[in-house]
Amino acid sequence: MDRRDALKTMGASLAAVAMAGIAPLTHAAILKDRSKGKKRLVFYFTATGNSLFVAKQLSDNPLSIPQELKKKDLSYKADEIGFVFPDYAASAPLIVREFVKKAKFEAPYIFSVITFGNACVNVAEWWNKFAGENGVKNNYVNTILMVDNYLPVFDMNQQMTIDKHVDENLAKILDDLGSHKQFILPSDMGWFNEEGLKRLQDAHFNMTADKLLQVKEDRCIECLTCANVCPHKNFSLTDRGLKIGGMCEYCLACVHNCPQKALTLRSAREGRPGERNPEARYRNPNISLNEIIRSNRQ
C-alpha cells in the first residue's frame, strides 16, 4: 500500500475527527441580543463561516439558508426578520437570491447584516434594491469587516493577521437592532467603477464547479468533505476519481474545507496561478467543519 491509498483508508477518520473540533468562541465581549422575548427568525448562508458565526450572535436558532430551500413551505412569520451573508462581487450569493425570490417573509422590523473582507463598494444599496423588488423591505441593511477568504486575490495566511475590529462592529450591529435602529449602509464605489465591476460579477456567477476546480490527485483521499460542504451537489466518487460538474456558487466552501488541500482553483490564464497562496486556507476559528456540513450539505 502506497502513501496515497494509506491516506484514502484514513479519509473518513480525519473527516469525523475535524468534524468533531468546534473551537470555542473567542469574542466573549459579543453578547447576543435576545430580542426581548420577540420571535426573531435568522437566515444565512454560509462557506467557511464567517456568515454563520454573525448569524448565531443574533439567534439562538440561525437557519441555513441551503437546508430551507429543502422546504415547500418557504412563508415566515416573526416580530423581526434577519439575513446574514457573505458579499460576492458587491451583491448576494445567488442561492440567497434564490431563497428571497421564492419565500414570503411578513415582519415589522427587517435587517441584513453582509459579511465582507475587503471593499463593500455598494452591496448593501444593491441589496436593498433587491429584496424591495421582491417584497422585502429592509429597515437595516449593514456590513460586517471580517477575514476575506476570496483566494484569487487574498492569502489567508496575511489575512489571518489582521485585526478586523470585529468585536466592536459587530457590538455596534446589536446595538442597533436592539433598538430597531432604521440604516441602509450608502454606497462607496471608491476605486471601482461601474464597467469593472460589472466584468467581476460576470466572472463570478457564470462559473461552474469544472472551469473554476482542478484535483490534486496525489493528495485526494476521498474523504467527500468537499461534496458535503458544496451547497449544489457539484462533487461526486466514481471509480476514476472525484468527479467536479454543476453550476458553482463560487462560494470556495469546497477549496477551504478540504483536510488535505488536495482542491484548488485552476489557473486565470497561462503562467499566472489561479490563487495567492495555494497552501493556505481559512475557516472561522470560532465555526466547525460539522456546523458547515449541517448548513450546506445536499
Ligand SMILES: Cc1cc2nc3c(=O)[nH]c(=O)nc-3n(C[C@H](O)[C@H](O)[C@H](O)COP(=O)(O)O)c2cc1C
Given for the second form:
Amino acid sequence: MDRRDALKTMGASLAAVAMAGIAPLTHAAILKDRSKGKKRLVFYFTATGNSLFVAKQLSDNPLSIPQELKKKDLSYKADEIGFVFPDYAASAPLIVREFVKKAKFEAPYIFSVITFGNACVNVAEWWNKFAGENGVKNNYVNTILMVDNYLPVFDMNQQMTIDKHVDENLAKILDDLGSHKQFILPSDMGWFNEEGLKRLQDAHFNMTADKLLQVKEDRCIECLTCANVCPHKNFSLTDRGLKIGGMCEYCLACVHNCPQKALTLRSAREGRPGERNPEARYRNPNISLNEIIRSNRQ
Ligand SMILES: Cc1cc2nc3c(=O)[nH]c(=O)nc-3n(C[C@H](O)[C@H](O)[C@H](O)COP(=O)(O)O)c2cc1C
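Go ahead and give the structure of the form predicted in complex with this ligand, now that the form predicted on its own is out.
Zooming out: every chain and molecule, the one shown earlier first.
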C-alpha cells in the first residue's frame, strides 16, 4: 500500500467509525493495521514506560525482554522482528544486550527503535554494530526523543512540560516501518568524543544497587514496589527493613516508581551524582505501574 492509499484507507476508517459513533482510531492504530497478516514480534525493555508506550504502538502484544529471558527456548521466527529500549549513555541496557547475545532471531525485516531524552549521539550506529556482531542484522534503526528520565541531570517536573513532538515522530517511524524502509540513523557526536563516552559508559555499567541508591527510612512503607519493578531482583525485605544489593541496570525503575519517593540517588558528596530534584518522579502517562511490574518483575 502506498502513502496515498494509506491516507485514503485512514479517511474511510475515520468516516466509518464516525458513523458507528465509536472513538476514531489513532494514526498509530491505523498504521499498525498495515502489518496485519504478517507476524511481527516486538521485544522491549522499559523502566519508566516510554519504551513500552512505543512498543505498544508497534504491536498489540509486545514482549518484555526481562520476562522472555526466563524462557528456555529463545529462538524467534517472524516476518518482522523489532526491538524497543531506552538509550543509556549512547548504548543499550545490559539486559537488552544479554537478550540479543543469548537469543536467535530470524526475520526478513528487523528494526530497532531507541527512546532517548536529550542527545542520542551514536547510539543507533553503536547498536547496529553490536547487534550485527551478535548475529542480528538490522534493516532499520532509529531513535525517538521523549522525556529524559536521567535523574542526576534532569528535573522531571521540568521535562514533563517540554513538547518533544512524540506523536509526530512516532507517526514517521510507523510510516517507515510500514514501507519496510532501510535506514540506520547516522551518528551525531556533538561535543562528545569516543573517550568521554567510554568513561560515561563505564560509570553506568559497573554499578551495584547499594552504591547507587539510598532509602529514606522515614518514608519507606515497605510496599516492595521497588522489588516488583526491578529487572534484577535487587530488593528484599528483612527484619531490619529493605535490603538493597546486586548488579544494577541503572534503569531507575525503582526510584521513579516508588510511591513514597523513598528512594534517592546517593549524593554527590559520596562520589555519586546526586539528583536534580529528588521530589520529582516520572512514569509515562499512558503506562500504568502494573504494566511496569508485569514487564520487569522477577
Ligand atoms: C542510566 C541512564 C542513562 C541515560 N543516558 C541517556 C543518554 O545518553 N542520552 C539520552 O538522550 N538519554 C539518556 N537517558 C534517558 C532515557 O534514554 C530516556 O528517558 C528513555 O526514554 C527512558 O525509557 P523508559 O521510560 O522506557 O525507561 C538515560 C537514562 C538513564 C536512566
